[in-house]
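Only one chain is given next, in structure tokens, and it is the form predicted on its own.
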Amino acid sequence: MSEFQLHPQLAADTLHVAALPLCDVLLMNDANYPWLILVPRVPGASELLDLGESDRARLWREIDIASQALRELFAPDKLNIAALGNVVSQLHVHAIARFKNDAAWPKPVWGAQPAKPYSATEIAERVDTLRGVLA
């Protein structure tokens, strides 16, 4: 079996905020919305349908802390979770806090608007935060 590697998308898009048992967790260099992404260290996985039944009770409850976490630090009007794949098709899952005041309420964030990159200090401060609240 090959070892993982992040796909070379996620990786340009994404910021390392910590490793929970099975998932990454990725900040997305997107300072228009708080939002997260998962990724299962399994190699080769692109839908949910190739974890292994453990492994998606486990992507679950990973989900389940990363929106707590979400909920926690940023008190949301929803949380948006989806697993699309479409651009990158390694097995992702993107937890989005959402409100009714952001650039594309009501519709999903995914060309709404261009993406507002965190500058150095606002990185420190976010990674930081979630670091603290996901441990």
Second form
Number of protein chains: 2
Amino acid sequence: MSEFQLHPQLAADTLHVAALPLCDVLLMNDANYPWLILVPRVPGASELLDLGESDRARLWREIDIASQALRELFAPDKLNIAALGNVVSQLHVHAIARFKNDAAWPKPVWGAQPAKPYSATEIAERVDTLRGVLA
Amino acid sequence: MSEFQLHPQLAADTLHVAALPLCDVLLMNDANYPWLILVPRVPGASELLDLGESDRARLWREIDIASQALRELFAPDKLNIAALGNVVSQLHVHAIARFKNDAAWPKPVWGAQPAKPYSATEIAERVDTLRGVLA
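Having seen the form predicted on its own, please provide the structure of the form predicted together with another copy of the chain.
The next block holds the full complex; its first chain is the one shown before.
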């Protein structure tokens, strides 16, 4: 089996925040929402069902970790957790902090608004804060 | 704690398919996509994090069961699994079989197309088939 490589689209849209035991945690470069993406470092995985049982259990744990970090840092009105992958089929799980006054509420975020890239200062600060909580 | 009651919006949009140990499995009345919704019978739950650890483990197992049923019956190009809840905050998980030629591909299904209700014959048949696989 080949080595794990992050899909170029995910690499282009995000910043690397942390490496948990199973997943890389990425921050979507879209200041509209605090938006994390978890990518299991499992070559060829596309569906949740493609993971073995212990990796699946680990993934759920890491989704909990990411969710708790978002809750602690941003106190969102709702968390959105989703594994879609219609565009990028490499398995990845969105964990998004949603607010009743955010750019897309109550719609899902995908395709709702053009991404609003963070400024250099904002992104450095946000990645630092997330690392502090996820580490 | 009060008793579990299915949210009226979910009740209106779906048909009851099966009761797994934790979740009611519902079929979205939208012939555009084979679309299941899992609702843990836990009063007051809104986020995945609101479930205790053993209920969370059970939910992941039941998501696997629903996913495998969709795969077996429909051989989709992609599964979409999501817990959003921006409109109906009662915890529920979507499990949707997606196809490259479906009505919304590659977009997410929510809000993409008006729902296309099944005919009475179609829905009876679909619910029966799903029950056979989920039972």
